[in-house]
Amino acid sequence: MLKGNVVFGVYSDSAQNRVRAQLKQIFLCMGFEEMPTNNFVESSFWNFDALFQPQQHPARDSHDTFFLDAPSTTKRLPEDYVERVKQIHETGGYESRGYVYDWKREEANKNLLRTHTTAVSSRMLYQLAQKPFAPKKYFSIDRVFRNEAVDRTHLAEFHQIEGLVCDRGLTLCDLIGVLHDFFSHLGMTKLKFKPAYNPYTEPSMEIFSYHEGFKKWVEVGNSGMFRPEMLRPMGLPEDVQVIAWGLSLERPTMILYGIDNIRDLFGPKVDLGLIKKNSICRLGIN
């Protein structure tokens, strides 16, 4: 049960689903394994704390996050890992100062509708760290929820595409190379990157692609290398790095189909005629 009155819709069998299916095929062809994303409800711990996002971060405020009334809190967290996350937040470690504040368990226990699929990535990496290490490539495409004002480019519910590679000795050059490979399958061969900030990645980069139709550079995603403050408390070896990137499903669908209002993809006003008259958008898979 959500606090307040919020109505979420159901996506139609549309252009977006076609793009989603082909994106999944691209990931599989690149050797990625799909992550389970079937729980929309997450604890603040997996959604924020495990990602080294401070409890005072504005994104955790109810203005940006949908918190649940019932059940309002989780009762199932790995206690030894929780203690390591608490320590890294409060006093640091692994050459980090941490955030130097009193970390509160009650904040971490709060249930919410996940704000990003990186909450799933945090669970998967923690599970990976509990076994003898083996490199992995994961991806997910599923819904996330944010308390945003609805306009032509934003909804309170949208899909996030996420990919990550976990291996020894990865660098920023590996991230850039994987991004060029991934986006080339989407027909986006002109990329450039801009430094950015994320609580759980360092370095971080926004991804831009040149859109021939718009004749301008368009932001298509975000990326970075997961911080040691996130990875080491999980138990991953010190020489293991994780490169990751994310983008919305709606943005490339709008670009590929020439749609300028996200509400034409979702909700009761979707034009079903658009589905019938548009040919299938085929993405190149090398």
Ligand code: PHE
Second form
Amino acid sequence: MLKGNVVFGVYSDSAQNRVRAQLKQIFLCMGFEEMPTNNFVESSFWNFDALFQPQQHPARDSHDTFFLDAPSTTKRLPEDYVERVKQIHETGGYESRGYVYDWKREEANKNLLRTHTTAVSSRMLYQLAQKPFAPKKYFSIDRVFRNEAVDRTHLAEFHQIEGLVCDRGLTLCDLIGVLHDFFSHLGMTKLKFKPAYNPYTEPSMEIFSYHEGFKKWVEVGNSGMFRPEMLRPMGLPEDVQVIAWGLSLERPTMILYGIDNIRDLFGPKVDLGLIKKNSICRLGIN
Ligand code: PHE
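Moving on from the form predicted on its own, kindly provide the form predicted together with the ligand as a structure.
Now the complete complex, all chains and molecules, led by this one.
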């Protein structure tokens, strides 16, 4: 049960599903493995704490995140890892000073609807760190939820695409290279990057692509190198880096199909005429 009075739509559109299938194919061709994303409910721990997102961060507010009434808390977390995450937040380590505040287990236990698929990436990287290290390339495409006002470019639920590469000796150049490779498969060949901030990546970059039709640069995603404060408590070796990026599935779909209102694409106000006219139709089952 959700706090508040929110009804989530379960409509999907064929343009979006086509782009989704195309993206999956691109990742598979690039040698990426799909991550299991079949849990919409996640604990704050994996969604935020494991990602070195401080407990006072505004994204953790009920105005931004849908918290669950029942079950309101998670039952199981890996205790020794939780202790290391607490330490990195409170006092730092691995050459970091941490955030210097009292980290509260009750905050980490709170269940929510995942706000990004990076929650899945944090689980996967933790699992990877429990075995002798082997490089990996992972991707996911699935639904996320944010408690925000709906307008022509924002919905309370949408889909995220996420890619990550975990290997020894990766640099920002590798990230820029893999982003060029990935977006060129979508026909987006002109890219620009702008410094950005995420609690879990450093450096971080917003990704812009030049849209020939709109004759302007449009933001297409967010990216970065996961911070040691995230990776080292998991147990990944010191010389292992992770480059990652994320974007909403709705964004490239709108750009590629020239749709200018996100509500035409997904959610309760979707244009059923558009769905009926399109050749493939699938109703929001992931
Ligand atoms: N999680 C980020 C978002 O929700 C996207 C992202 C993924 C950024 C991976 C950097 C690295 O916007």
